[in-house]
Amino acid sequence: MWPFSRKPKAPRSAPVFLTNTLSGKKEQFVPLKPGVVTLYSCGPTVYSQAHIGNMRTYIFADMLARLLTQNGYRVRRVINITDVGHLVSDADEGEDKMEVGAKREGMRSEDIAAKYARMAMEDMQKVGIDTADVLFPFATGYIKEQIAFVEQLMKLGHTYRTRDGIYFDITTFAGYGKLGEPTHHTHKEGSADTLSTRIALTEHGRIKHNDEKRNPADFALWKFSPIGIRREQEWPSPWGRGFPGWHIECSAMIKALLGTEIDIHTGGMDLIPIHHNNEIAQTESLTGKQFVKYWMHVAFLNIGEDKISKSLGNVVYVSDVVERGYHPLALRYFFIQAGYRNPISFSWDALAASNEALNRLWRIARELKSETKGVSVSSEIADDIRRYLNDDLATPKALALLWETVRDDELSPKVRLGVLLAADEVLGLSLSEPPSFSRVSQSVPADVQSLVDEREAARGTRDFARADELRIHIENRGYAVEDSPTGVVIVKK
């Protein structure tokens, strides 16, 4: 049995509905075996910190798979960690990350993967993300499976060798860039050389000239080691001690850990041109088969006008999220206000508009809790908000609803309790075991918090008098202080 899959929910009639970027439609989710799926998430490279744009692709995946477990789907889901391979242009050209960052550290690249690996996922737990229930495999765990699939191609008729290494030639396969470039996510019509001609002028120069490349979009699936250069990471072939390219792990790894056909597959929408079309590529040209039934897709994260990425220098962390006093999953809040293929711009004042927001859902779901024991019932409401979460994970609305249902005093504490824990099955924002203290929208300074420990203290000895003068001195400091059935919480006016 596999080991890593989340245990699905009693199975639901209702249908679940994704926009799949191969076809560029909405389609009713039909998968490959009755009650399972097979997901696999392009995940870190792992040559340094992976940054908020990363984790919203992983908080997709995550609400991906509590939706089909919600729906009575087995979740068998897979996240790679690339640990060799990835070169700083995604056309095959300059060094390794890897080795590049092992080099900025001082440090093996070995040592450099396990910290960086290590540090994702607990960014990734931080947010909310049951990491318990995924498969990360490393790509230097699958060299030899890696070499095996390159041969496979070479007797396959799909390769030819340069002097710099194997490289896949895109004419041998007639689908080639079937994924269509990031903007455009229908079929491109065309021979493979106005494609990959296409690619590289949309790609703004990543894929470079190179004169023994018979077409500018060949990629590569093994690279030599350079003459007279011993690299850290490198490795014994048929053809010559070298490593694997950046795109041919994905496929290596999809067909040892989940077969040769899969159900889903996600990752960003910087993927699609390269990444993505050449995995399909490869993999279609050595199965016969389609590779992926369904891909999706998650639209950037800006900071003002710009993309967030380390090449820009304009990144920020789960860490510095959580040094400026913000509970973790307000980020995680913060994403699902937006449909997951809708681009979305990051500063901190939205930030804490989030958070703040977050804490109040916490405060209600520790109130009804407390109101209802614990009981809920379930809802036509409930109901809703699955319907609206089947529909292409439509969290936006979802969020609108939950929030119309549980103000609204009419309805039984029990039915808004069930509501607020039906979202949560997908939503993953910790409502059914609200945390008992959290920070609102900036970090509490230490005269304040030196206030709140003090009136604590005061009601602890039932000194009530000195507890609500203390309370009186924390408001003139401009925050607000409200006492839940499980724990005080300190709220910025």
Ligand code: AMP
Contents of the next structure:
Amino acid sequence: MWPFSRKPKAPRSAPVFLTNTLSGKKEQFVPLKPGVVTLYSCGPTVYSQAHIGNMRTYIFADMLARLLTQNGYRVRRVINITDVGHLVSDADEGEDKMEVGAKREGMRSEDIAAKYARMAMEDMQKVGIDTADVLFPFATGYIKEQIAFVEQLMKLGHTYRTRDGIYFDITTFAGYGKLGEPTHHTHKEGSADTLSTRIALTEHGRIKHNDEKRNPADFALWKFSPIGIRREQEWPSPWGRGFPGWHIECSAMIKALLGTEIDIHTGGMDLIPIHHNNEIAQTESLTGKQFVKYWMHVAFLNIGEDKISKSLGNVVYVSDVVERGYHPLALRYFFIQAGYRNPISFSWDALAASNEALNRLWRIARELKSETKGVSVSSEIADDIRRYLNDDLATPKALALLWETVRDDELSPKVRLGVLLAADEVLGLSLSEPPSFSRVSQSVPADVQSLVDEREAARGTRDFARADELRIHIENRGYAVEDSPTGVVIVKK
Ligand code: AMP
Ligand code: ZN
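Would you generate the structure of this protein in the form predicted together with the ligand, following the form predicted on its own above?
Okay, now the whole complex, with that chain kicking things off.
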């Protein structure tokens, strides 16, 4: 089954423009094969829980897939699950993140991977990502393909062997670094008495294996298990027991699942200098053809002024959003207020405002649906919204026009509903099926909250006269009360 089988609303010929990191420019999208798009997104490293920054990147890919579907394309999607080989440092050093996770939780890597992959998928669904028709391959499920890929690179003369692994020699690939200047991470001395680096320590206790690299940006395709140590995750290979380097999984899985030339590849901007330049080097060295037609990258979500980081203790998860009483789709609303190429900064106040705005949109959607009995009509405004979204996913512009439209009483409810539905096909805010959000918004002031509680109590004792009186008090304070089968919704009027 193809993803997003809903009937496309816009004509197939509507042009779509995307910013391509490869050219640094906005380009008109033309697929490799008419009517079909192959779209690959770098997915989670499943050694810990995916955070809301990761979700920003996945939501972007979801909107992109919806946009292409709406424009009449059939989209074949893959999001990989990295469950081996992603080392703590980008310079092929330090422990494997999966080993870190397994040790931390006293579990096997395989179980850690299964646990966090499942959680990531559940979180993706909560923030409105359509996962049903996305393939989620695990890197450990494609070891054979990765070994075969490295063997071919070896035959073509792109590799060399050091004491700790097989490396790609970047000087053998003329176009190395097409996406942007690679940053070379140098190792920190003394940081590394770990499983995968122990082998490389010399008698002086210094890490030596980097010295065997011919160029600082050369990268590991296959790493050997340290002599005398059994890694939990290791496989036989023509070069001895070991495990794949991080970058090879994407090249090998893309080749296996989508082909050697694909339309779009997405990820966060952090992946540009090393991971994606390395993916290009591997695949294009093998095929001699252009690997990806459009590279698209999402700017980072920060927390306040800071990077999301465990060491700063500021990591926010979808589960935190839910625990604080916000709907997870409020996060999606928060993200789409900015263009995907702009860094954004998260705060709980900003999320509260998004939560409120989204609840207001849901209330309007419910009203319009009941006024129109669900019948909507097309309009130029709906076309304008589609045009904005087709223009490199200009979500802030689309959202602004959406608000302007739904507030315009001079437009017929059917037109307004049509605009709301058109926007939602790509935005994915559940405006077509507004959920009954049963929890009271966190940002409701305490006095309003106590009126709400009192009203609930009155309803509980079937004192409806008192409940109605309290509703008026709440409304006088600027809040609307909506009762749903699952509870009460309070939204700012
Ligand atoms: P990881 O699980 O670290 O391999 O990251 C998964 C995806 O999330 C990659 O595409 C990263 O580029 C992206 N990513 C990581 N951190 C952030 C962030 N703070 N904001 C946006 N995207 C991010
Ligand atoms: Zn990747």
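Between two forms, the rigid core is defined as the largest C-alpha subset superposing within 1.5 Å. Numbering follows the first chain given and starts at 1. Being a predicted model, the structure only gives us computed values, none of them experimental.
After superposition on the rigid core, the Cα of S450 moves by 2 Å or more between these two forms. Superposed on the core, the two forms barely differ at K25: its CA moves less than 2 Å between these two forms.
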